[in-house]
Amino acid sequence: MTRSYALFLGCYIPSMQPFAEASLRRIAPPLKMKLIDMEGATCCPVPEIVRLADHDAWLYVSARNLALAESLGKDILAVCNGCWETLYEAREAIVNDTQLMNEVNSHLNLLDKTFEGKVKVKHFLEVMVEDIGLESLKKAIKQPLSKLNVAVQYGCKLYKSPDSKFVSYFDSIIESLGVNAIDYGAEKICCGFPLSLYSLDEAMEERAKFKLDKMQSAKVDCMVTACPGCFDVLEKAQLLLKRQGLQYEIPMLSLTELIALSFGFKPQEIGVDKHRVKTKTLITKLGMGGN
């Protein structure tokens, strides 16, 4: 049974991580999986910045993008942890108190939009595990992945979700996919992005360094996060710290793109090849040639 969501990408993927998006797509028909565009949707908005400003804009704003999913009578997909955290979180508040219902769709209503609540916020891991299943991932695996070692960076948002789940549904896919996840005492730090709005110089040498000067220690293969920003924060991180000496050459994959090479895309169809911290040595040690 093909199973069809509403595609809310965010911005830094189609802006700045176009491989997570281009992966994302590859695997979805093999999962059965159809993604419909969101045509006019915004910035979630962030709430790390909207929110602490404006509480009320960053709520009319998600409930546009939650009417938008209405309106196609799907349930939203987010492959973003902070664009599930601000629409999940939006839609809680909204479904739970009748009169901020009335009050936000007071305002859809000058853009000929409602929002009911007839439609869900689910994460890409809650739609992996709960939806598609890990069976259903398996069958589609053709590339082994044993030979991979890689530090998990689940990100802070994963662990809002409730009973933190999410985490452990990233184990499970990681399990799922056969590599091997290695214990590198740093998961549960942040990557620095919230610090990042204030000075990303602070934020590369008191958070992502430290991170990064664990997963070099532990001698991974490679990074993997399901958070666009983690990604951006942690690769940054990377290409600055070089001023300083500092080499990691950490390959970074997001989840979709470690999906999609296990089930037998090639690096140069997902865009593996575009990364600013280079694969090679990664897809070398997969025998699927280099970038």
Partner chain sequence: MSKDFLNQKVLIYNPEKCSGCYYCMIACSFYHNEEADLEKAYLRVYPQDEEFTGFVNAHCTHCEYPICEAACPTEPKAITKDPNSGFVIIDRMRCIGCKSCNFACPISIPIFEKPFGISNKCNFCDGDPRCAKYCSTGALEVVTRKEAKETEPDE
Contents of the next structure:
Amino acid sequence: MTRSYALFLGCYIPSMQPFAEASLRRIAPPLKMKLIDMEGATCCPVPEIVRLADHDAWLYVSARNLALAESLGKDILAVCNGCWETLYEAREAIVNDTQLMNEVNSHLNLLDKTFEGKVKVKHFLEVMVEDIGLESLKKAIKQPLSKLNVAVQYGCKLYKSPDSKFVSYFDSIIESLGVNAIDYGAEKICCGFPLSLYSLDEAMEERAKFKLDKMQSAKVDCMVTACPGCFDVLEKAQLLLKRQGLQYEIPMLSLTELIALSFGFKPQEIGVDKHRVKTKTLITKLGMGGN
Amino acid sequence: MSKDFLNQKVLIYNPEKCSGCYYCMIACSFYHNEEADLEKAYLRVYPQDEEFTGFVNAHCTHCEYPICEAACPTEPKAITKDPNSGFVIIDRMRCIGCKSCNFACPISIPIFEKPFGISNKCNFCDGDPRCAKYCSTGALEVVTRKEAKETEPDE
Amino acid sequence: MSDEEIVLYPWRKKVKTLPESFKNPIMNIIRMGHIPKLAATRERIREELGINRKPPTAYKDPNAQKEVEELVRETDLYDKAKWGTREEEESGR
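I have the form predicted on its own already, so could you send the form predicted together with its partner chain?
So here's everything in the complex, that chain up top.
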């Protein structure tokens, strides 16, 4: 059975990490997923900044995104932890408060939009485990990556899911793919994005550098994350710390890329070779160098 | 312990969930001071050790008999416990900036705000603490004191 | 801070602007609906990977960008951020 979702890309995936989008679009057909683009979708908006600066602005803009999905009549597939948090929490707030729903709709109506809470918000991990199922995932694997040692970067928001279930979902997907998740001792630690709002230097030094050091001493082949925010910060950290003479070069993969690789897609097809942090060592290790 | 005291809303912190993102502190300082400054937050998260094996949190527990209130020398007192909500609040108009509360509190929750020349502390955001509301991992939660006591590990 | 306090202690008045680290992202969201700009190099990469050169979001939809601006204009955020609107800027104000 093919399942359709309203695809919510967010900001960082389409603009900074097109390889994550490309790999997601490649793995959708084998997993019997139909992704419907949400034309005109905007930033979710980012919870750490907009919600703090002005709760109303955060709520209205996210309600607009929810309304777009409702007009498509499909549940939202959020590929980003931050987008999931915003859309999920905004939806919960609106659906559980009739007065708030009326207020939000009075603003949306000016744009000829309306949100009545008919669609749900689902995280990519949730869709993979609860809707698609790990069995279907295993069946689609063409190239087991059992040689690969990965460091997992969950991203804070996964712990916020009901009973922190997304954390175990991430683990079970990694397990199903057959790659070795290395225990590097700092999985839970934040990448440093919220701290960078206070001081970028501190975020890089105290969080990102700490994590990268741990990953390096654990000798991982690459790190894998489901959060474009973490991806962006840790990528930026590797490039910035290089200027201080610290060579990390830990290849980074988004979870969709890892899945696409195990489905037999070539790294060049999904853009693994187009990362800002070099991935050559990883591609060599996978034995996928040739075209 | 009075019944009202047990029904009072308090914060609880779950170190198992905390990722040390410090967003609670940023949310706190933004709500109270409109700045993203860790130094201006009324709650604290510290790394447990250099290896970041865990984090420790210090936040106002809005005590039944607040020692900060007892230490406050002004008359009438600048620090009072609200009889209805149970929140221990500093009246900034009455505070003389003597720092007595800073030293009296065993976890140094009231902090001296230099630009204003007075001390300030957590006021529980008038019932809706931003730190717990916006916590990235859900490590900070608002519960009643009775529920909080049930989560205490057995001695 | 209460109104009474502001009258008595004007020097205690808080500064009502956004922290620097908040300004750029918020400005970008209001102007183009997204935080990062879509660089030409990334557009090229997108094309090479076989996905649309412009993502099917507000990046290619000026109408969506306007809608976000309209929504935010009705909130305090617009004043807090203290910048001119696109029209004002274009007219040179």
